[in-house]
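What follows is one chain in structure tokens, specifically the form predicted alone.
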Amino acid sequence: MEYVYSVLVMIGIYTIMASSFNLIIGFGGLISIAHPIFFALSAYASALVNLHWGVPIPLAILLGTLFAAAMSVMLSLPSLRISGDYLLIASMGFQLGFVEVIKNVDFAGGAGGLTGIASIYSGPSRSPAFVVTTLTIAATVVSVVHWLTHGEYGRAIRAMRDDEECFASLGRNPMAIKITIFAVGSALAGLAGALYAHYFQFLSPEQFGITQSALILTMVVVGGMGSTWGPVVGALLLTALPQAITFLNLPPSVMAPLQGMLYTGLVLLFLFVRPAGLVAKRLGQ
């Protein structure tokens, strides 16, 4: 039963992952494959304020939170004033970069791992109360972006993708929403993250490599581009298919490059065949 509820509790921390990628892609239309670094960010702040000085679990996550938008903030204010392919290459440049560093800082665990992270909840009912917890968030979080993309701003941040030049002679500011967008989706990242390292308290840096970029645009486009409800079905089943994989009891070597394979090549024949995805987009998003 065990395995279940984390199964389930994965299904809810990769449908706010998704969900907050498709604001940032689908909506917004920034191209960027840093996402998993906001995740891995807000994971290793929230832990490390935890582990070495004693701030309460719930503080943390919302410190993790804060910490992964501030970072995004800081990788799109320079990135996004030139062209959207600058923020591609900031953005790769910034998770390879990220990665090799949480490798070298024994602070952080090094190339080794952060364990003895504490969870938000002990005894019998921990699973359970955190399958709850995870999917609860993940369900506000889908509203909140349902929200924040389907009324007055959302138009404002539909115009902006589909003409940046002509949204800007209305008198608007595209960058101000670029950064917004940006930020906002970093920040739900970072909540994922933080809620992914008291569950499984154990971290590690590659759990937060290319693979988990290619995962993540994976749900946002076998679900849906600039949908609500795609990303939730794309995270539901991309995160179902790799645990029906590993019954196969394929050895390491040939499991991870499997599954490297299996998201690119869904990726590409849905470019293909069906590029609106599973759940495509009303007209007008």
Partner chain sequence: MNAPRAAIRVTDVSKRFGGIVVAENVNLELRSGEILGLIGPNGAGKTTLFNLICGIHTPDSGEIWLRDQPLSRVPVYRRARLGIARTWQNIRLFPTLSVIDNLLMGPRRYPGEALLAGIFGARTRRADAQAARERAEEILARMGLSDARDKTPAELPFGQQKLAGMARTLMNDGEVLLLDEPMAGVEGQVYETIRQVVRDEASAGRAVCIVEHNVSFIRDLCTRAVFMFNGCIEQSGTMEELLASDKLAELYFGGRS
Contents of the next structure:
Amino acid sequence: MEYVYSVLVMIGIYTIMASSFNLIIGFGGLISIAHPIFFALSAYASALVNLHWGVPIPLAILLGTLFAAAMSVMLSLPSLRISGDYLLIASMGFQLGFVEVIKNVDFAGGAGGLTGIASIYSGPSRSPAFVVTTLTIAATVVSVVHWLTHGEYGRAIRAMRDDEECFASLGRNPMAIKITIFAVGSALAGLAGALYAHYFQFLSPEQFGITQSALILTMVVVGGMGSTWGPVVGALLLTALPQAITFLNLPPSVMAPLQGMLYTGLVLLFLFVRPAGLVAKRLGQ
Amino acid sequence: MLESQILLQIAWTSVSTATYYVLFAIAFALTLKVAQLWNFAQAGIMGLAFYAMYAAMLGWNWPHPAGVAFGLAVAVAASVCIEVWGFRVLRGRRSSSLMIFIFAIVFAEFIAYLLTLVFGTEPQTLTRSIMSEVHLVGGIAISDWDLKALTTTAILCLALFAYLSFTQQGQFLYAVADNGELAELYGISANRAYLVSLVIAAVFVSFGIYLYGTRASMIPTAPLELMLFAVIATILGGIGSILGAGLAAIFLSVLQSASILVIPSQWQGSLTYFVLFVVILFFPTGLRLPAWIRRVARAG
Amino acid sequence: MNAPRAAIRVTDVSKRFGGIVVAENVNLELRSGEILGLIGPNGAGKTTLFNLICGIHTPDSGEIWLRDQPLSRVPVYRRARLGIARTWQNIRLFPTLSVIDNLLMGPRRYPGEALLAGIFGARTRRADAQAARERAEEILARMGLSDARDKTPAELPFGQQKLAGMARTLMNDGEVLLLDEPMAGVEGQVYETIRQVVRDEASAGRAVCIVEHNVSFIRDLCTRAVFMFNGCIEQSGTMEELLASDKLAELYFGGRS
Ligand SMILES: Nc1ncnc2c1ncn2[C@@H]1O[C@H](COP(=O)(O)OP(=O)(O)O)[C@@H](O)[C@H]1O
Ligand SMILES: [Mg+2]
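Since we've got the form predicted alone here, give me the form predicted together with the partner chain too.
Expanding to the full complex; the earlier chain stays at the top.
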């Protein structure tokens, strides 16, 4: 039963990750691979302020989330000022660089990982409570992303992607929109990260590498970029699918690369065979 | 006295280490210039070339030249495949640059996982020992590897320079780089030029990775970081300048080696990323080269 | 009353792309309430001059002023908010938005833009949005586009696309209106509508500058015209004066005198 709970929590967390990444890449058209690092930065920040300064967990989660948003501006502002291409490159450096930093700072547990993180809930109904919390938050995040991309703000995002120069000549500020989208998306990733930290109570820098980027990208591309439900379907599918492989009982040295190949292979397949993803976005939407 | 010896030694070693960085950077800058393509798939090509050589030299005990030829063949074949069945298809569909980026980077990751599955995550080298014979010249250690690397790199660079400047084919690459559609009107096939630039890049990358593999050890995810170095050099050298990318690679390599003197070794790994940020923040259009070098570069 | 400063002043502006000179020592004044014709052969630099004024290009030297404010450090979107509105030679409607949504992108203050303000100032935002919508409907009616409001640009005939592009620009109620070849390729009712709109905007006190090849249109509407060639302003005056000049005939029509 505990296993089922943890899979459900992971589905919730990946739904948040995929939805928010879709906001950045699918709706905003901003190419970055650094999504997992905002997850990590917030997870560590939340765990550490709780551990070292005794900040209550809900407040710690909020702080972690805001921290992720602030860090995202550090990445997006300088690179977007130059051009969209630079964001991808800078995001690669940002991701690999921060994994390296986390590995080397002792107060964050270093390469061995951070243990002893406090849990939000305790007692016998801890896991079901967690499942409910995570899934509720996930549903909220999906609605927030939908609301953002389909109201007046969404109209501006679409116009910006259609023709940025014309958009600016009408008095709209494309830069502000991009940085906001990136910050909101990263904050949501941070929220997922903080939830993760206080559920699994263990963080290791290895978890936040390129594999995670590939996984989340796969969820978005397979599900359908730029649609509200696509990433949800993608997250469900790609959290459940690898669980199926775990029953094969393969050694980890085979398991890890096999999963990676599965994720990246699926992206390549969909890119050429069904670029719109499983849930194609409605035209004109 | 001792100080200056050490400095000289560091200078020499970093310049010879720069050789493979130069090759990677030139490969990256060339495809960017000709095809306007940030070819992140290059990391995948690097990985394939290395492990092909590794299998040939250490698995099947082929002599080095045969092993290099095999790695080269694999790299060129893979490059042709991703151009013809990958980039060309996406371009034909007028896919957004987002899709092309995703394809390139995901291809590189796919190859990294494939290689991990087949070869594991153990660090590997192309020779059983990475020590090579050392000569002392004026108190500075110069190894056979240094000489081999410098010669290879010099020959490749001169060949590329000659090809681009003195052959009609090479001029076509420039024409396509300047304006692909216009070049098409003059009967120059842009697709062909893109293919040629990717093949040349594959050749550079193969030799680069051979030099790397006879000097340092490799894991399947290392090419991604090596490529990042090439990307930084390309930006720093000024996008569109192949010579600039090569020079920037040397500069970065020297910087990295020199930093050993001032930065604790555990932070060495983060230096590349730090430099990346500094470059993007302060030199997004590259360092300006002295006028005479730019003149030479334009002539070439 | 003192003579008001020109709405837009271009002083000694030069600009080159690589080797091509697209503006050389351009000096120009655009006054409130006037309709200034900007004529010249293709490639003369007319569109580029608009791009310089609205901030898409920055001049290599010289300065552009809105009233007393120098614009060189003002980004494109701020200039639009200050009241510089322009149309495009090739229209550039947003293809994924309906006509009304295209118009709703045009007000100087867009209610949906600032996310935080939108969340915390929901009430004023709703009022703004309502006002913008009413204004858009009004402009569409004035342009005879009310039936096209929910169509996408691709579904409209060319003339209506031109009108929609102009309608979107009118959502900006600022002082300056730059029209890049509004009449190219249109005729009949659309032509009449555009002419009427230009007149009305000018008499409402806006400074209007029109790039146009149609000489009779310019003669009919414009109080003043300038002639551009190879990035230079060769001559300015009334259309009659310009047409009488040999130089213009020589440059424009290749010496057909
Ligand atoms: N962004 C640009 N880069 C390079 N050249 C340009 C650019 N924009 C315009 N030009 C050149 O500037 C010249 C003037 O163009 P333009 O202003 O469009 O002329 P007009 O509108 O009077 O027909 C043309 O030769 C054109 O090729
Ligand atoms: Mg024009």
